[in-house]
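In the block that follows, a single chain appears as structure tokens, in the form predicted alone.
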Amino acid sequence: MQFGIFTVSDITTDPTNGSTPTEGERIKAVVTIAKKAEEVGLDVFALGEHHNPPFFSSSPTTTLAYIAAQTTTLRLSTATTLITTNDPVKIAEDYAMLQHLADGRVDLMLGRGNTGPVYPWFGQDIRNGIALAIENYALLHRLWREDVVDWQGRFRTPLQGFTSTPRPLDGIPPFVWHGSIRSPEIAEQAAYYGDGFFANHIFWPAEHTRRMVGLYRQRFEHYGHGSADQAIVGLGGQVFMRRNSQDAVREFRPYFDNAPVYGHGPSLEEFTSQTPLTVGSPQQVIDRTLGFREYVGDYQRQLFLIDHAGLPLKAVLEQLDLLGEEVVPVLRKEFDALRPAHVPEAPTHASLKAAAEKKVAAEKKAAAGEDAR
């Protein structure tokens, strides 16, 4: 199993004392961030994409470049990519470039974004946002894995005898998870391919993600890619951490209390009996990861959101500490002793790769007993 940390990239006051990063001091952090996700232990470092203040991660190939030189084993991904409002050659090409860069250690979230506006930005409609979804992602799903491409839809130029480059690294494309909270179009979608399927459940009670992974399940089934227990499921989670219960409460109340997404709302603790956020100690952290499992099975990645809200960069890597030391060992041990021996492992290049060989082999021996016969 994956452990990993996640950023939306927001640029928020810190509500304690006042204090704003400038966008030069917030890239610089995430940098920092990441590479301690590294130092820790931790598996994956994902960054989301907006085209809107208060954030800043308007390119995040740019800044995951700089991190994977930076590195040597932590997975790149994104929380998420815009699959809508990009263009689908454009993803090709990027993504493929870093997965080279990064000598594979590469895949991406795909989703819709929370923000309305970015549509007619890039000079489309929301309304045609689950529309923009299906079809640019059929395109991007074939540009890797097919060397020459005629294409044509509703929302972009027909393309003619098209090749992506660079094509993806030893011929395996970057795993995509589809990410989404509240779309069962999206759950299908990722079914349909047998890519994974990304709840980033951190606004939702357990039950509306179990319906959600629910389905994902079933239809990945449906669709022949294997046993519901076996689709490839990750988890969003948010967590603050201290040793002391009552001193995490204490630090992060004003954080979750001026919050752009959720402050001046439900109370910090209504918040946390009704979502997965989680702030105390690190054992109430593993106790409440652990129960992820309960309503919705084995899975294969969990990302937790940790530098949101303001926090100062000391907080965060403090809570990276705490992750890599406390936490995540326990994690990994006790998910992988319940995990079922058929239940498959995150995917990576290597695997990937390995299972792409293994095919390969398989049809040259059919082939071969064809021809003997």
The other form holds:
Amino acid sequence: MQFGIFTVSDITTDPTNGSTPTEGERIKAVVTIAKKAEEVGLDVFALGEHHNPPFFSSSPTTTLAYIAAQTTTLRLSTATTLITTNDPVKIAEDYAMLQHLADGRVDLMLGRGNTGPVYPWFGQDIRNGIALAIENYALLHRLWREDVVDWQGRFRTPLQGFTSTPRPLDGIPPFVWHGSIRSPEIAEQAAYYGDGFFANHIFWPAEHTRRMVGLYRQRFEHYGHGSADQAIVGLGGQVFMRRNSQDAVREFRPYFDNAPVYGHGPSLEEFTSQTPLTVGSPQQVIDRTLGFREYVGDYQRQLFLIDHAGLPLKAVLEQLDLLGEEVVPVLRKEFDALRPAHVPEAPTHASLKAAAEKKVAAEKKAAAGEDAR
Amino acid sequence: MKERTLAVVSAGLSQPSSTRLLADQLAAATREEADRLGVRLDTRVVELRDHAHDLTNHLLTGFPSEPLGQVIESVAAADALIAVTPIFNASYSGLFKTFFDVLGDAALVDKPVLIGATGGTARHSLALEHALRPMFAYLRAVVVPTSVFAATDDWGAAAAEGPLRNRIRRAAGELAVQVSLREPAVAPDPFALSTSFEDLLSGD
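Given the form predicted alone above, I would also like to look at the protein as it appears in the form predicted together with the partner chain.
Entire complex below, previous chain first.
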């Protein structure tokens, strides 16, 4: 199982002292956080994409390539890459490029983006969100698998004899996760292609996640990619830890109360019971996270949000220490012990390459058998 | 005898409230009229005051608390709805509006609805026609022709068998007929897949 962190790249005033990091400070802080994630033994760092303040991450592949150059094992991903407002040709190019530079340590999570005003800045309309996600991915999927593409659709200039460069590393496209909170069409899309499905999970009741993952698993089996419990599922989570749980609650409360997404609404206690947010000791995070499996089944990737709402870098790095030293080693062991042998790990570049080579070898063998007859 | 469900939503704020009193009288009369038509109505009353904080939280977080979620589901699944609000500043109360803002835009489609309101004087009565009725029309509910307004005067002893009783009976009769004519309601499932992937791909 893979463990990691994801960041939405918000630049938020620290409510406890009124200070706001500059864009430069926050950008460098996120690089520090990513490097620390590798250092403490996490597997994945995923970065959001936004094109409006108070977020900085308009250019995720630039940031991820810079992090790739300073890490050796960390898998770089996104949370999410906007499949609606980005040109699928540019996504194909950018992420294949990143794949080469990072020696295959790249996958990506596609999402629609739910900020209405962003769409027209890129010549699109939020009311076409689902249609854009479906059509743009259909093109992206081909650009990474066919050397020369002729294509025509509703939303983009037609392509004639187009080759997206560089070609994916070793001819293996980056693995794709489709992220969604409550759009069944996206669970269906992930199932249709046999791609991964990432349930945002945070900020929402577990029931949403249970329903969406259930739908994805059922349709994954329907499309013949394997049994429902072999589908590739990722989940978000949100934690704030101190050794003593009362300290965690006391320290996190002002950040919670003023957070951009849910602040000034339900109490920390209400939100903790209604959503996967866990504020407490490392043991509480372990227990809560193991519980996710009870309503989504055995899953492949767990990402935690630990750096939003104005939390200072120091506190975030302390979260990473606790994750790396106390939480993830236990979760790894427990989840691995619970998972049946026929449930796969999340695909990596190496595993996808090995599977492709095996397929080619099998085809060669079959062809040789034909010739011999 | 057919079995159907009736949801009653009251946005009254005080205890006891004249809004709840009107809602109860409308519900009792509707049950009687439905009985006459061979329909047994199972009634569930929702006091929005009990969910006021959860309604605000729903606006801010985008999802309901568990108790509010159950209320929303029960109203969406009901075969008929009686909705009663006090009139504030010539319109429905903010609490009343908030509930229908978070209910979901498909929850009331083709659902028979009886609207009622209370206020100090009869001068507020047309708020039913210029505020409540358009909102429910927008939500594609089937609002029965008679709406019921009760002013302070209507609750006086002299009015016990007066015009308010007649309006209640007429409105209840209209709602009962609508319920008796319909198949049981089916609540929409937001997680259900409604198109095939081939249709999505082809842009239909």
